[in-house]
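Here's a solo chain for you in C-alpha cells, the form predicted on its own.
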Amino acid sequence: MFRNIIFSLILISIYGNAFSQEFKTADLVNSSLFPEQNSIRNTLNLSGIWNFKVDSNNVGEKEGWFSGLENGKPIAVPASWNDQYDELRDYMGIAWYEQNTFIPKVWKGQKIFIRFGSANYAAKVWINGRVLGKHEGGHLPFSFDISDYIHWDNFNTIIVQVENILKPERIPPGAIISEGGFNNYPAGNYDFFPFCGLQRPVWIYSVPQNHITDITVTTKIQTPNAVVEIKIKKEGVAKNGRLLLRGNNHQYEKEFSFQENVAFITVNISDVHLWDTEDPYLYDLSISLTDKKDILDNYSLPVGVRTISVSNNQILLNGKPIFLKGFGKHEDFPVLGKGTSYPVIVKDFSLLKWVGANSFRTSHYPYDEEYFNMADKLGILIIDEIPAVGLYFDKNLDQVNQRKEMCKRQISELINRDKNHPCVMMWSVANEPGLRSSYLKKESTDSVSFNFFKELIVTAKNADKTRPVTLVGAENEPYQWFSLADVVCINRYFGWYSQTGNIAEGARLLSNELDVLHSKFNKPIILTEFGADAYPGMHAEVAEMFTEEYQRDFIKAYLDVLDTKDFVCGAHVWAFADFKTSQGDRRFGGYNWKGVFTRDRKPKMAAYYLKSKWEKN
C-alpha cells in the first residue's frame, strides 16, 4: 500500500509539473547559427526513424504521453507525416514524436541545445518527461537549452507534440469561408498541400559556456576594394576575440574586444573578388573567442562580398543590372512531402543550372537552410518569403491583428536565420495577400491592409537595411500596396484564369498593365508568377489548355512581352515542378500541373523552350 501511495505521488508530481509549468516560447538567441562541428563544438543529428502516435482526441498531455509513447508506430524524420501512412494523408490534428538518444558525458560542462529545423505548425517539447517549451509557426528553426535536463552517458527521451490544425488566425490561414475562396480539402486558404510534422532535421549540439551566439555580416564595395562589417554577439565572461578572413590570396586578421557582449569589426579588403551569379566566390570567415592564448569558442561561415540595390528600372547586383530568370517553386516531392531531402535539393539545383535559371522565390515559406547554402555556392539568387500567403482582410480585426503579429515575428525569425547568405537578394513579406478579400479592389484604398503591410515592411527594413523588401500582388488586389515596396512584384494569369484559352489577349492585357504600373510607381517590376497547367504527356496539334503545347506557348507569349519592357527586371515562371495540393474542383488529381518539370523532375516541352531562350541570354 505504501509503495502504491508513493508511486501515485510520483505520477501526480510528473503530471502536475507538466500542467503547472509554463511552456516558455523559444527565443531567437541560440537559433540563428546552424549547428557546427569543430574542435570545440559538437553536433548530433537525430534524423532517422522515430516513434509516432496520433492524438486525434487531444488526450496526450492529460495522459502523460510526454513521458513516453506506448503503442506508437515508426515514422521518418525529417519528412511530412501525410504520405508515410495512408490514414495520415489528410490528418491535420495533433500527433506526437519520440526519439531516444545517447548524450556522452564528455560534453558535460558545455551548454547543450536541441534545435528543430521546423515543426509545422505548432510544437511543444519535453525531454525526460520535463517541459522545455513551445514554438508556433512552421518552416523556421527554434532551440531550447537542455543542459539541466540531461541524463549523462545514458539515453534521453525527446518528446515532441506537433499540431497542424488549420485555423483562420494562423500564417498561412486555413478554414476560411469566403466569397471566391478555395473550395478544397484539407481547407487551406492557399494552393499547396498543408503538409505536417517534423519536416527538417533535429539536432542536439553543444557550445562552450563562453560562446558566440550571433554573427551579422554586411558588405560594401569601393571598387576595386570592399568593406566587410561584422557584428558579433556572445554569451559568457570572455572579453576578447580574434577574426580571420581568407580568400583571393589574401588573409586578414583582427583582434577585437566586446562591449556588453557585442563587438563590431570592420575589415578592408583589397582587390576584392566579388560574389555574383556567374562567379559565386566565397571568402572564409572564422571567429574565435579568446582568453589570452586559449581559444574558448570558434565559429566559421562563408562570406560573399556583393551589394544589392534598386533603381527606377533595374535591380543592381554589384552596381550592374541583372535580369532574374527563374521560378516560383515548392518544397514538395513524392513520399517526402515537404521533408528535407539532400538528393532532391541537389537535383533541383542541377535542373536550375540546366535550364539557365539564375534565381527563384521561396514560395510561399522559408525553405530548408541547405537550399541557401547551395545557392551561395552555385550563384543562384533568392527572393526569401515568409508564409504570409492566403491572408484575408475582413471585419474580424482580431484575427487580422493576430495574423499581423505572427507575420512580424516570422519576418524577424527569417532574417535572423538567412541574413548572412549572399544569395538572398530580397525579402518578401506576403504573397497574394488579399486575393479572396471580397471588398478589396485594384483601385481601392484600404487603411487596414495598407497599415498591415506598412508594419511588415518596416519590420523587415529595421532588421536588415541592406536588402530591398517587397510583397507579391495578385490581379485585382489594391495597387496602393506597391507604394510600400522597393520592387513591384506581380502574379498574372491572363489567358488562364481569365481570358481563358486566349493567349494573345492575355499577353495584350499583361503589356498594358505593366505600362500602367511603371507609370504609376516608377519602380522596377518582376513578374513573379505566370504559367499554365500542363498534364504531362498531353498534346494537341493546335495548342489548347492543359496540353504541353499550350503551356509552352503561354510562357513564350509572356516572355515576349517582357522583352519589350526595359523596366521589367525579372521573370519567374510558375512553377518549377508540379506539386501536391488539397483536393478541389480546380485541381485535377489533387495537383497543380503548372510545373515545367513533373513532380519527379522530368522536363516538359516548356522546360526545353526556357532552356533554349535563357541559355542565349
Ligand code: GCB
Given for the second form:
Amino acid sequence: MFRNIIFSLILISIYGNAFSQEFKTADLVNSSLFPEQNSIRNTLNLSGIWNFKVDSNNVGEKEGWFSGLENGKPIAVPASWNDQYDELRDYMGIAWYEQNTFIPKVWKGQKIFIRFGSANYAAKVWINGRVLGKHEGGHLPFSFDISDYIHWDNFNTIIVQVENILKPERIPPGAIISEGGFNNYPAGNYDFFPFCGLQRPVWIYSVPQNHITDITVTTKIQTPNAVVEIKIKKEGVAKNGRLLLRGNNHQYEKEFSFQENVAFITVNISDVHLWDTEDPYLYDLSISLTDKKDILDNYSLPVGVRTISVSNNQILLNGKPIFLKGFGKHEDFPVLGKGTSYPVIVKDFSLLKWVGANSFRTSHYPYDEEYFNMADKLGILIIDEIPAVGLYFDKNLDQVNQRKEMCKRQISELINRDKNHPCVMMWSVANEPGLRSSYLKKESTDSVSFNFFKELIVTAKNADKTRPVTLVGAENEPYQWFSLADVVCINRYFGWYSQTGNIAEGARLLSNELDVLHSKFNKPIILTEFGADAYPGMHAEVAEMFTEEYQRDFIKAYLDVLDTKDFVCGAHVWAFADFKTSQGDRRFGGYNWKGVFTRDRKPKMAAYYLKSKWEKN
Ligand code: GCB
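Switch from the form predicted on its own to the form predicted in complex with this ligand and print that structure.
Starting with the chain above, the whole complex follows.
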C-alpha cells in the first residue's frame, strides 16, 4: 500500500512536471482584471475580421507563418471557426490567425498587454515575428506583456496558432479509445460540439507602470451593517492608495499603504443594501494608486454585498434559504458556434427573466465574462463550472494525473477570473465524471477518483473560502464522491435514458433516490439536470417521446416530486436551449433537442409551463 502511494507520488511529480513544462504559465500575466477604459488606462478591442489559415500538416511553425500568413482567408473573431466555412465544420486541428493593428503612440511609456478571452483548445502567440508564449485550456482568459515588442510607427502583426486536437488527457477529454468512448464524431467525450478557435474577444490594453494587478473583494453581513474586505495587489514603486466605495446614499473613503505590493483594507458599511436575486443592488468601488495628490492608476468594479452559505440541507443567500429555478445552458448559437455575441447574451437573460428563472449553471465550461456582468446586474445566481466534463478513470494513471493537473489549473484560473462576482454562488469542479467506466457504481469506493476530487475541491476551497464547492454526478456515480461536496448535485434522466417512455416510473425512482441521498448525506440537493428531447413542433395527443407534450409532462412530473421534498434546494432543467452536438445515433441531425427554447430562442410548450410555475413562486 505504502509502496503504491510512493509510486503514485513519483508518477504525479514526473507527469505533473512534464506537463507543466510543456505549457508553462510563467510568461502569462494575471488576467483577473478585465481591461478597463478610464482616464489613465486604455483599451483596443480587436474583434472583427482576421486572416486565417488551416495547417492540417503542422508545417506552419517550420515555414515561419508566425511572421505573416500568406493566402489566408477571412474569419470572424470572436466566433468558432467551424460554421464559417463548410470545410471547417469538423476540422479539429491546427489553424493560424492573423491581425494587424496600429497601437496608439500616446500609449508609449505605459505597460501594454494583449488579452485573449479564450482560445480553444491551446494557443501559441507571436507579435511582430517574436514568440510571446502559450496557453492551454479553451475557456479562460490569458494575457501577455507586449510592451517591449511593439512597433510604434507601423502595423503590429499578431499571430495566433490555435490547436484543437481532441485528446484523452485533455480537459475536456476526447478521442477516447479505451473503455467505451462516446461513439460520436467529432469524438469529444461529451455531449456538445467541440467548437474551436478564438471564440472570445481579443483586447490590447495599457496600464501605467505603477498599476493595480489584482483585486479580491469579499463581503460579510452583520445586520444591519456589513463588512467589505478588499485585497489589492500592484506593481511599481507607488506606495499608497485610495479607495472609494459608494452606494445606498453613503460614501466610504480610505487611504492606505502597500506592504510588499499588497494592501488589505476593511470597510464597515452601515445600513447596508444587500445584493439578492430580487434586488441585485451593486455598490461602486474605485481604487487608485496615489503619489501625494496625483492619481497614478485607477480601477473600478461593482460590489454586491451578500453571503452564500450552506446549512444542513439548505443553501442560504444572505442567511435566508433560496430555491434555485433555472437551467443548464450552453454557449451555442447558429453560425457563431461558441463565439461571444452580446445580443445572444442579452436575449438569454431576457428569456431567463421571462420564464421566471433565478439561476443557471455554466455547463460545462466557463462562459464569457459578460454573462457574469449581466447576472450581477439582473440578480441571476450562477454555478460556475470548469470544463471537467467527460472525465473518466481507466487504468492509465498518467492520463488521469494529467487531467487532474489541468483541472486544478483551470479551477485556479476560473476563481481568479470570477471571484468578485456576487452572482457566482458555487464552484463546480466536474460534470458527470466516470460515465461509461464500468467499474464505477453507486456503492464503489475507489481511491483514485476519490482522491482526484478531493484535490480539486481542496484547490477550490484554498482559492476561495467564501463559496460552496460541488461536483455534479450522473446516474451511476459512486455516492462516495458526494461526501466531498458541500451540495449534492445530481443529473437524472429516469423516464428518458432509462425507464424509457415511462414518466410516472421515472418520477417514482427519482423520489426514492432523493430520499436515499437525503438520509445518507443531509446536505442540500440540487437536481442540476433533468429533461427530455422535444423536436420543435412535434406533437401527440397522448404524450410520446420527442414531442413537446412529453418534454412538458416530464419536466412537470419531476418538479411535482421536488415540491414534496423540502431538502431539495434547486431545479435546473436540461437544457435552456437546443444545442449543436457531434453526430451520434442519439443526436438527430447533430443536435440535442432538450432545450425548452429552440436553438434560435423560441419557446416550446415546456417553456410556457415553466413560466406559469416559476412566476408563481
Ligand atoms: C447529461 C450531460 C449533458 C447532456 C445531457 C443529455 O447528463 O451532463 O451534457 O447533454 O445529459 O441530454 O444527455
